[in-house]
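As structure tokens, one chain now follows by itself in the form predicted alone.
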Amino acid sequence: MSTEPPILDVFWQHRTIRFFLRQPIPPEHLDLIIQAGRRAPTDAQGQMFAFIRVTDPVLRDRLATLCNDQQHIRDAAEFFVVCLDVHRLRLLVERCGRAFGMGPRISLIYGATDATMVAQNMVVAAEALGYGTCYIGAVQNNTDVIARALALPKGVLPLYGLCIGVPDPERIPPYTRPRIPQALTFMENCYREPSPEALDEAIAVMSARGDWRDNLVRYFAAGGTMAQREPVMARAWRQQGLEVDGSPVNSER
């Protein structure tokens, strides 16, 4: 008999779902998912996040097109654009009669952290209820355009999207994806530089169902997806008032 709490099964069975039935999530379940997100930890109680739930089908279609034309954004019952938000925090501080003091670097770190903890709580809650989820990093392909489409003020920056919905039972991935060896990511007392042998082992482990080298090159090598997103993010940071210049974030439009 297993001594593991049943909730841990959610983590062991996690799969990214990209094929959804066009079925709604009952309002009571959606509320549970959102409330789970709202209970996530937040630094200094700042709650530096904003989630834009996209229910307008025309807007949803446009965002899907901007996100590399990903059909699952259109099909999922729910789609959120996950944003860091220091605009609201600035208004609250000013409401207390003080000048806002957070610079762009701290805003980016803490806003992204707060938003991600909320999103992951929502993912765990949704999967515990039997739904499928998929993060959408391709929001970063057109971050500045998406920010304008959602009328985001300065101090609010789209980070990624989140699909939640009813999985197509015939298209659920039959296996969970591997992870690189634990010793490369969890260390004790100091950073341990990986040896060439350890790197080769990681590539071998991750290539159990295909050559992971292709993925590394496509996303992370010079000229890859992440390099292409860099100028987009630079434009978005300037547009949303988060340029790293050392001065406090200005939320004026």
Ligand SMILES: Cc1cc2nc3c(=O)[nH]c(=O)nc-3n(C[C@H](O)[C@H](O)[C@H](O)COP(=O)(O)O)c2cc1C
Given for the second form:
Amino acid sequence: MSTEPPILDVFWQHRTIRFFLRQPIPPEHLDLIIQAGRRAPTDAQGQMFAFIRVTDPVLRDRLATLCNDQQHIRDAAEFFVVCLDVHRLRLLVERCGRAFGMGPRISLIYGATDATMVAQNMVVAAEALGYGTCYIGAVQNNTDVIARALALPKGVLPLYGLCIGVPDPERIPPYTRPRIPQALTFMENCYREPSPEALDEAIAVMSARGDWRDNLVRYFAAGGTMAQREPVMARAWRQQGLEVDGSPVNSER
Ligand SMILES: Cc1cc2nc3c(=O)[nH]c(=O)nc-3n(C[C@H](O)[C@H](O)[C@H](O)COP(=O)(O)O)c2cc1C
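The form predicted together with the ligand is what I need now, so please give it after the form predicted alone.
So here's everything in the complex, that chain up top.
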């Protein structure tokens, strides 16, 4: 008899869902998902995140277009734009009669970490309830425009989107997607440089459905998707008051 707690099955079954039925999530389930998110750990209790739930269909459509026209953003029952938020923290510190002291580097690292803990708790809760999820990194294709569309004050920066919805049963992938060999990502006591053979093995393992090299080049090579996002992010960080110059974030509206 297995002694594995049943909750772990959520992890073994996880797969990103990109085809949703146009069906709502009942409010009580949505509330459970949000409460699971709110229980995530948070650095120094700062809770440096803001989740914008997009219910306006016109806005949802516009965001889908801005995010590389991904149809699942329109179809999913719920779509959140996940943001780091040090604006609220600044207001709270000022309520204590002190000047805010968080610089942009600290804000970006801890804000992104805090927000991601919440988002992933929501993903696990949603999948445990039988829903499908898809993160949307393509928010970074137009971060600055999206920040304005959502009226985000300075000190608040979109990180990615999160679709949650009822999976189309006909289009749930019948497989889970591979991961590179564990030895490349989990190490003991010190960093272990991967050998060329280990890199080839990683590519082979990841190429179970199509050559992973295409993916590596499309996203991560010079001129690829990630490189194209760099100037957008520079613009957005400046616009949102998170310019990396070491001075505390000024989140005045
Ligand atoms: C930060 C982040 C951004 C992502 N952005 C997108 C996206 O814009 N569109 C999409 O369809 N999937 C997106 N994904 C999903 C990944 O493609 C997916 O997690 C990966 O292929 C592994 O597949 P799996 O989640 O099914 O194991 C994103 C995932 C993460 C964590």
